[in-house]
Each structure stands twice: as C-alpha cells, then as structure tokens.
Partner chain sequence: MLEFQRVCFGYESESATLKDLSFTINEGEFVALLGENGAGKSTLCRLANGLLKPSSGRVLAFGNDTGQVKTSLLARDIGFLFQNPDRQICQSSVRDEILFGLEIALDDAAARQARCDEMLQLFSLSGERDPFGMSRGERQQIALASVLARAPKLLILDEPTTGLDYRECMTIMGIIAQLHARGTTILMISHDMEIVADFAGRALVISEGRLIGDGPVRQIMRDEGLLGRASLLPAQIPALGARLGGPYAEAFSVEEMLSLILEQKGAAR
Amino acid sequence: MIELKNLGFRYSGAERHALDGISLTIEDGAFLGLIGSSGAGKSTLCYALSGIVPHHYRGDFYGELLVEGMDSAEHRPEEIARVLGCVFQDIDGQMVASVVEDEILFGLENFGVPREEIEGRVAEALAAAGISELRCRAISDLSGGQKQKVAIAAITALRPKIIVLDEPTGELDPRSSRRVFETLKELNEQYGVTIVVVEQKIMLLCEFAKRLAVMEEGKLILEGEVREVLQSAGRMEAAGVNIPRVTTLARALREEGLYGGRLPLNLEEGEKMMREVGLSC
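May I have this chain by itself in the form predicted together with its partner chain?
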C-alpha cells in the first residue's frame, strides 16, 4: 500500500511546486492510471514514489509518503526498490546491459538474491512478460515494444509488490501499446502486483485501468474508479486531458437535452447510449 499525505515538492531553482499538496492512497492490487498535461507533475510523482525525489533530486519537500510503511524521506531509494520497481520514459537510457538475460540479472545480483533462486526468477520474469524467446538476444536488435517488456521483466524479476511506469507506450504503435498493457494486466491479475502507470492514451486507461487519477499543475484534481472519474469529463478537458470521443458525443447530447444517463467510456457503452437516446437502426 502507498499513502501520500499532503505531499509537496519543489525542485531547487524552480518557481512553482512540481507536486503541490497531494493526498492519495493506493491500495494493494490496484491498477491506477495517472493522466495529466505535461508539467502537471506526473513524472515527479513517479520519482517521489521511488524515492528518487527527494534523495536524488534536491528541493523543498513537505508532507509524507509511505511505501509499504516505509517513509520515503528516511529510506534510501534502493531500500524502497525492494518493494517498488520503476520503469522510466527513456527506454534506451535505462538499460544497463547489452543482452536481455544480463539486463534481468543486474537487479537480482545487486540485491543478493541467492544463486539457486536466480535461474527460476529470470525464467519466471521473462515468461510473465511474454518474452522467454528473447532471453539471449542483443537488446539493440529489439523493437521498442520488446525493449519495454525487457524493462518490465527486469523489474518483475525483483518481485516488487508495486510497479510504477512512466509513459511506457510513448513511442509505440497501437498494437505494441496494447501488448504492454496486456502484460501489465497479467501481472496485476495473476501475480497480484499493484500497477501505477502514467499514460496519455486515455483509451488504454479506460480499457485496462481500474482507477484513474488526473493531475493539473502539481495538484491531484480527480481520483477514483475510471468510470466515476470520466463522469467529470468537462473537468478533465479543462485540465488538458483527452477524453474518448464517445464521451464527448455524450456530453454534446446532454447539452441538447437528449441524454441524461451516465457518460459512456467505450464503444459498447456508446452504442448502448445511442439506443437509450432512442435511435434504433
């Protein structure tokens, strides 16, 4: 479980707070999508969750952040890393090895996992990410989607209870993006891993995430179950966040006084809404 209590952070030299009074509880087994325009503080929040803020980046830090009961101000990032793993945006930059297997081994060796356990962990992490066949391949030969899965496997091998990902599908095409999210769903449902994912693609979040948090200028403005949050679509748009087109259509129908029901968030619900509006074809 992660608890943020009135958390704030300002990078030294910056004028405004990157995080500004954030209170949030992320339960075990959650699949939380984090969305907001650039500069809203999403990446800084990821840094805070991993302890990089305030230990690596200096600045004004206030409030409290507890990761599995560990206060992030007192515990070093590598201690927090035993329960919380992170995958950051620049996928090439964060690779430390040239071959997939070595990338997975890196963390296991560092954390001193017993040798007899290592082989099993590597195989399991690769299988969970669906990339067992890539084990001996050179990382430079892989596609963007495959590299992203290697990064995820390198983290899952450490068996963290929580995985935080910062825009894992940023440079991927629709199919590879979906596959990454399918992998996350698998980890969440089969292995009970808590997932916190920053993502701009609202459609993916609507389909895969259970809860949604919307940020604006360092503040958390909306948080709750995905469909509940989508009911405040107007507020999301004002914060510069994309919403599904069926939701936009539903809002327009509301304004015309044609629809009073709940806002739909995918095609199926859009179709249902259209029938409610009384359009049978």
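Moving on from the form predicted together with its partner chain, kindly provide the form predicted on its own as a structure.
A lone chain is what you will see next.
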C-alpha cells in the first residue's frame, strides 16, 4: 500500500510547489492511471514515490509518504526499490547493459539475489513481459516498444510489489503503446503487482486502468474509478486534460436528451451507445 498525506515539495529556487498538499491512498493490487497537463507535477510525484524526492533533489519537502510502511523521508531510494520499481521516461538512459539478459541480471546481482534463483527469475520476467525470444538480443537493435518491455522485465525480475511508470508510451506508436499496457495488465491481474502509470493517452488509461487520478499545478484535483472521474469531464478539460471522443459524444447526446446510459470508455462501448440511440430515435 502507498499512502500520501498532505504531501508537498518545492524544488530549490522554484517559485511554486511541484507537489502541493496531495493526499491519496493506493491500495495493493491497484492499477492507477495518473494524468495532467505539462507541469502538473506528475513526474515529481513519481520521483517522490521512488524516494528520489527528497533524497536526490534539493528543496522543501513536507507531509508524509509511506511505501509499504516505509517513510520515504527516512528510507533511502535503494531500500524503497526493494518493494517499488520505477520505469522513467528516458529508457535509453535507464539501460545499463548492452544485451537484454545482462540488463535483467544487473539488478538481480546488485540486490544480492541467491545465484540458484537467478535463472528462474530471468526466465519468468522475460515470459511475463512477452519477450523471451529477445533474451540474447543487443538492446541497441530493439525497437522503442521492445526496450520498454525490457525495462519492465528488469524491474519485474526483482519481484517488487509496486511498479511506477512515467509516460512509458511517450514515443511509441499506437500498436507498441497498446502492447506495453497489455503487459502491465497481465502483471497486475496475473501477478498482483500494483501499477501506477503516468500517461497522456487517455484512451489507454480508460481501457486498462482501474482508477484515474488527475493533477493540476501540483494538486490532485480528481481521483476515483475511471468512469466516475470522467463524469467531471468539464473539470478535466479546464485542467488541460483531453477526454475520450466517445465520452465527449456521449455528453453531447445526453444534453440533447438522446442518451441516458453510462459514459462509454472505448470504441466498443461507443458503438453500443450508438446502437441504443439508433433504436430510441
């Protein structure tokens, strides 16, 4: 479990807080999508969850952040990393090895995993990420989507209870983006891993995440089940966050008195809505 209690942080020399009074509980097994416009504080929140804030960035830190009971202000990032793994935006900068297998081995060896467990963990992590065939490939030869999966596999091999990802599909095409989220869904549903993912592609979040949190200027302005949060679509738009087109269409149909069902989250639900509207016209 992750607990944030009135969490705030202002980088040294900055005029305003990057995080401002955030209170949030992330339960075990959650799949939380985090969204907001540029500068909303999403990446800083990821840094805080991993312990990088406040240990590696200077500034004013207040409130409390507990990761599996560990106070992030008192425990070093290396300690938190034993239960929480992070995949940041710069994947190439995060890689430390030249071959996929070695990338996964690096973390296992540094965390002191017993030698007799290592082979099983490597194979299991590669399989969970769906990249067993890439084990001996050079990382430089991989696509962006494949590198993302290698980063996820390297974290998964450490068997963290929580994985935090900061815009993992930022530079990926739609097909690769979807594959990354399918991997995250499997880790969440099959292995019980808690997922916290920053993402700008709202349709992916609406399809895969169980809950949605919206940030604006360092504050948490909305949080709840995805469909519940989308009920406040106007507030999201005011914060610079796009909403799914099918949701926009549903709102317009409601205003015209043509539709009274629940808000659709994807194209399949949108098609169902249109069939219902067609039957009622």
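Each form is matched to the other, and the largest set of C-alpha atoms that superpose within 1.5 Å is called the rigid core. Numbering follows the first chain given and starts at 1. Every value quoted in this text rests on a predicted model; they were computed, and no experiment measured them.
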Practice problem: State, for the two-rigid-part motion between the two forms, whether Gly270 travels in the same part as Glu217. | Solution: no
Quiz prompt | Turn angle in ° for the smaller rigid piece between the two forms | solution = 15
